[in-house]
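Single chain ahead, by itself, as structure tokens, in the form predicted on its own.
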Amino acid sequence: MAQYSRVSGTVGLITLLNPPVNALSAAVRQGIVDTLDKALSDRKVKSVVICGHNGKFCGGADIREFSSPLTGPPLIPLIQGVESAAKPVVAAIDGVALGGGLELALGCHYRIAHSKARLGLPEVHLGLLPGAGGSQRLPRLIGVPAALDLITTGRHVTGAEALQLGLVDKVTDRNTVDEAVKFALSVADQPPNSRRVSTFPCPRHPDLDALFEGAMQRVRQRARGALAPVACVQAIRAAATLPYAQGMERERELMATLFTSGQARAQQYHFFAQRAVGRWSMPSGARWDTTKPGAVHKAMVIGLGTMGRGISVALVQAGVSVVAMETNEKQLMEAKQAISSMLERGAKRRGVAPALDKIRYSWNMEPAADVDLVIEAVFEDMALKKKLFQQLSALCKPGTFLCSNTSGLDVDQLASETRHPELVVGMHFFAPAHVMKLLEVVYGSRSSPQAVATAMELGKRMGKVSVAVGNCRGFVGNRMLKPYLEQAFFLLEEGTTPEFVDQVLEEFGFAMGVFRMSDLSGLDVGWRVRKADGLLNVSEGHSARIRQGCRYSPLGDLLCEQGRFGQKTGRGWYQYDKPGGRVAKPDPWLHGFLEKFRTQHGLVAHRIDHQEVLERCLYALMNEGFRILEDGIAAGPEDIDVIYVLGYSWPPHRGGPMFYAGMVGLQKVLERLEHYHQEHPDIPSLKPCNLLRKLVVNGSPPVHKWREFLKKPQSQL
């Protein structure tokens, strides 16, 4: 709904009322129509201000309405009605003006914004384009290049940047509504005819064809198969080359195609899934809404390698005082310089002063006695971490939360080394830790609800999407990654090449294929893990391709024995111009090595096509996801999908592995897994999970109903 009042004698004030962000629901749209009619028919009113309740202008459309038939006034004619008003209309932008909210503001004749307000058209992240005139008005107001940047990326700008772009007429650090009312009084006698953005000519560009050709090339490369960014470019081209009415018709056509697409459904599912994972629960029944997190004012980060540095930066940017500790003096000095640089760059981007006073450095653990929370980010070695947790338990004050940035080690074993195991949780960050949005919060069998709530809330303060998961080897993300990687290795043994597998996966939408990613991460990382697990020890007379009765690929081990660790050594699954090089090139040596390996082990290469690569890699990964749900390690499919989109570069326009399984059809996934398991009975990861079979027997319900078939989350080792 919307509230109407008259202020300062002659200004009609329309206030949008739909907490928390005044989304444009049917009731709000009807309220705007009704209150605007009142303002325009009130003879005492000379100008109008539209604002939002509680310091937020408008967060955009109510996405929940997308899945049902439209009710209430459509947004396009509503905005047209605002723009065609005979009295000046001013938008007072506080907090946010996003999506339809910014499109409403573009329909106003003037825009006054708070300097810290956030403005943007993020529809591309929902698989859509700005469909209420945004793609046509924005280029007319700020020019084609700037509009291409904002609309195809969906990025937000502050009020200050919006002023530089010409998106708003004035910014203020004072009360935005008061300033907008003053402004409305000053323009009350000026006819708004020349202020209607739809009548503006699109600013000319010297070579429009080259501009759009370059934009389309960049967008296609970045989108990796997503339809929405491409449609955004096409809509903006219509704004630049067609009259407004024809451009609006083109926008409508493109929007209609996107709106009903599977990609839009996938991206909207992901939008809601990110919110769902915050409503975590534990086996004890403890929930997010009944557990109060502990206060974290001061934290310690132990280990200042790449991860520790990023974690320190993320904490400081969240307003937490940090003690960063590293025993190696040289690495401590290098870390101090790197962290300062990261904080300065981040502050410059946000237009604030770097909070360098929030961090101090130490070469010993003594400052841990005075912190609220410790995050250790030392080398992934259980013995080392156990010793560290023993020391921390003796040193820290009662109530200090102890967290491990482990990517897969047993949190319960670490907790058992402490006096208060209930205060121990895993906080699995993803590199670079100050940039990546995902945080896996791992609860052990003795972790308290408050410890989980504290880690979840701290992740939120750092701008992360925190997902609570149970304790098992690899947790959720890395546990699922294992069969995915194994299948890629097996495909090489059976006749394909690293570049073909990577090509197929990248065409699917991954930022990098499995072998390029392995080269980037370092082949020696997995090699060390396999060594620790005893997988490299082959008994006399036993096959190098069998471990614990199951098929095993030693290819990665053999490359590491040759000193081929990936980019760092200039050789891995690919070759590079030099150690540290980034451009991956096919390696004839590697192809010869694979042929010799097949001959040595009596393997006959067969033709492997796109379908087999996708099905073997992705369906094995999905199957492990079903096992994780069956084991109660993840609370629901949304948790897995958020982890994979935000942490493992699963393409957002495909929703996540569990959502994608539903899109493909659970029956088909089951049938193809059965087919491959019959062909390869020595690969357990291809055997269809019981939960998958159960879902198929029950009619393959949609993904949001899978929780009805799941056990409660738990810790399982």
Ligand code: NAI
Contents of the next structure:
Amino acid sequence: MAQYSRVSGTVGLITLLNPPVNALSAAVRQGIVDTLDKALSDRKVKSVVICGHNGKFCGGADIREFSSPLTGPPLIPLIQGVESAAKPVVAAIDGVALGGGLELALGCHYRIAHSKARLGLPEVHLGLLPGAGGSQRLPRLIGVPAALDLITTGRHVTGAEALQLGLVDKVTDRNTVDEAVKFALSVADQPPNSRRVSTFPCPRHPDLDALFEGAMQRVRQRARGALAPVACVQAIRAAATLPYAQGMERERELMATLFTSGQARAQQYHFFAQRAVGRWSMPSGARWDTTKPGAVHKAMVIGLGTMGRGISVALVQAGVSVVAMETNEKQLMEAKQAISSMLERGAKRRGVAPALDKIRYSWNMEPAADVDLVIEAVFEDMALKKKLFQQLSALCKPGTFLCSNTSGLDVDQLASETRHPELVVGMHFFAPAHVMKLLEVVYGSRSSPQAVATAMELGKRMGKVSVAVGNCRGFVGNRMLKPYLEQAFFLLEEGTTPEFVDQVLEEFGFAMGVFRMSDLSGLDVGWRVRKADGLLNVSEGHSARIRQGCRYSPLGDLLCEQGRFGQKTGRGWYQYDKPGGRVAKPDPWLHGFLEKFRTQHGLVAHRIDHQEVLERCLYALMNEGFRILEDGIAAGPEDIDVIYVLGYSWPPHRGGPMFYAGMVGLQKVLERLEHYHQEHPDIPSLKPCNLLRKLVVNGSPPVHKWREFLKKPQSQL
Ligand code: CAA
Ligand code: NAI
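Now that we've seen the form predicted on its own, could you pull up the form predicted together with this ligand?
And the full complex, kicking off with our chain again.
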């Protein structure tokens, strides 16, 4: 798992060999120990180069090994052994040097990187800290502020940026290993004593207390209850204030707490879940590895509002030529400006030229005749979308894929308007579409595997994590959101306030509680959908709190009737200092309105505590997740969890709603849902779903075993 050879006469070359990313498995670590011994004991060898097989230095510790007891040589003494070697050791960094991989490079005496290599300490995203000396060596090498930035955000830097930071000694655009060998030859006679990073003093900073206080405040605000970012700051503080050996001891203590935490388990689950969703399958039996995507060189985006603009930018940045089309003249001019400036900003960030020539604009549909794929992002109006799909079907060349960005309408109905329903799929992006990483790819009953593969692949090119889901109202994400929002409204009716509900959900880890979020996205959006669904009509002789046979909360509709659409009108569930204002303040009017509503409907407010808010909102959401699995709309719990973490700000350190259900205990979730359903028999979403019962009856298996209890997809191939 590590190869050894002698090159250019006197350089010992150690190559890490563990495809695809040369992770530091037990075998690789043993390989490094053995080959380093060989190099150091070979009298002909004057210096050593460590590189990775196949253009990748090292993707870090082997995360798959974290769930079993440690075997093989531990990493800390291994890196110590590299650093204390008497012969100069050079890291040749190609591709990636991440986590333990970068920590290994920090133990080397010199680092040569390719300019495009990516370096970083992303352990914080796995619920950990750089626990193989990274938190102690990095600040000594590049200073405390830069180390705080890299370690607490986990961001990757390119070789070029690494050089500026002082993280590497040299960058190259040529063959990195050749350059490193040349470099190793040039330093062969220089004893590496002064190159051991652990012996460096940590660069002084004029006001360490203020620096760490600021850093702690920032991570606490961003981390929303996550332990790892806080521990990262504490470990770096130890580097800045303690001798190396004591700092290492502090790093070890902090890592020991994190390593066994539920948060680390949740974040590592999320890491693998993001990769698992790429291995999609359809009920027909079609799969990711047996279906070839179609080529997409040219695409058309129709409707340049909030979503169409972001989608156009993401396509251009992925190298696709775009025709952006809009019927409203003012919108088109504004969109053109907005798209150009988004492309310019993005290009500046990435240090490339903006690809403004990759996009052109149109008033009409004619350019549709010459594209490989169309993404429609006009208003959420079925009649309008249907008409558009009819036109597209007549205009497009044979084989053009037709996609809709609808957030929940029936993809089959759209497909039925076209001559080739097999070419129709949903591509549900999230706002802002050029930033958010999630894409739901919605297959209808007649979507071809190739159409799904094409949308999945295009999403990947756009830097998204694409999840294939079945067609139903709201798909996965928005379908689960419905019972969650509903519970929040019911809780207001029963006695609580928007502030309390939001506080509980934000303490749980959501970036925003439901009411703050609803004010931000606009209360009118849901109102229009409910109107279209006929939900605003109260049946004669029925209470306004019953619609279509179930309990219904008209609170949102009543606010909209008052023109309270949220931030855009300066009033919603909260009040703002002006229309468009951002700072939500409790609104006494709203509290009075809720009291009047309760009196009018004979409701007696009762005390609702933290536990009830959390359980009713979250368990109703999870219950819908189980139904989605039962209905075969999502292939597995990982799909739902990835959608919630990447699209709905579910805190990553809680894994996702389905993972969290497992953490709480399925038996407990079931019992609490039964309890709430008994109290509220008129709320069907609180009735525990059969799959949840089945899992409990079968001993509450861990989340990775749930697929065994789902109906097998029926192969029609
Ligand atoms: N351990 C185990 N498996 C890993 C891995 C790792 N560190 N890194 C990647 N893989 C696996 C992936 O799970 C995936 O497997 P499947 O094909 O079976 O799904 C495969 O390698 C390829 O990975 P990607 O699909 O992600 O490939 P990519 O080219 O898009 O990205 C990468 C490559 C940037 C290295 C990305 O995989 C990545 O970010 N990996 C994790 C890096 C990381 O977090 N390292 C720190 C580990 S913790 C640590 O090192 C702590 C310590 O010192 C004690
Ligand atoms: P928007 O109202 O901001 O933009 C819609 C645009 O479509 C407008 O510019 C309008 O002029 C244009 N348009 C209308 N009819 C047209 C036609 N026949 N041809 C060309 N252009 C036409 O709407 P938004 O928010 O961008 O939503 C678009 C779609 O994306 C909807 O289906 C919505 O449900 C969905 N969506 C919205 C999200 C959001 O957060 N806003 C998130 C995910 C999906």
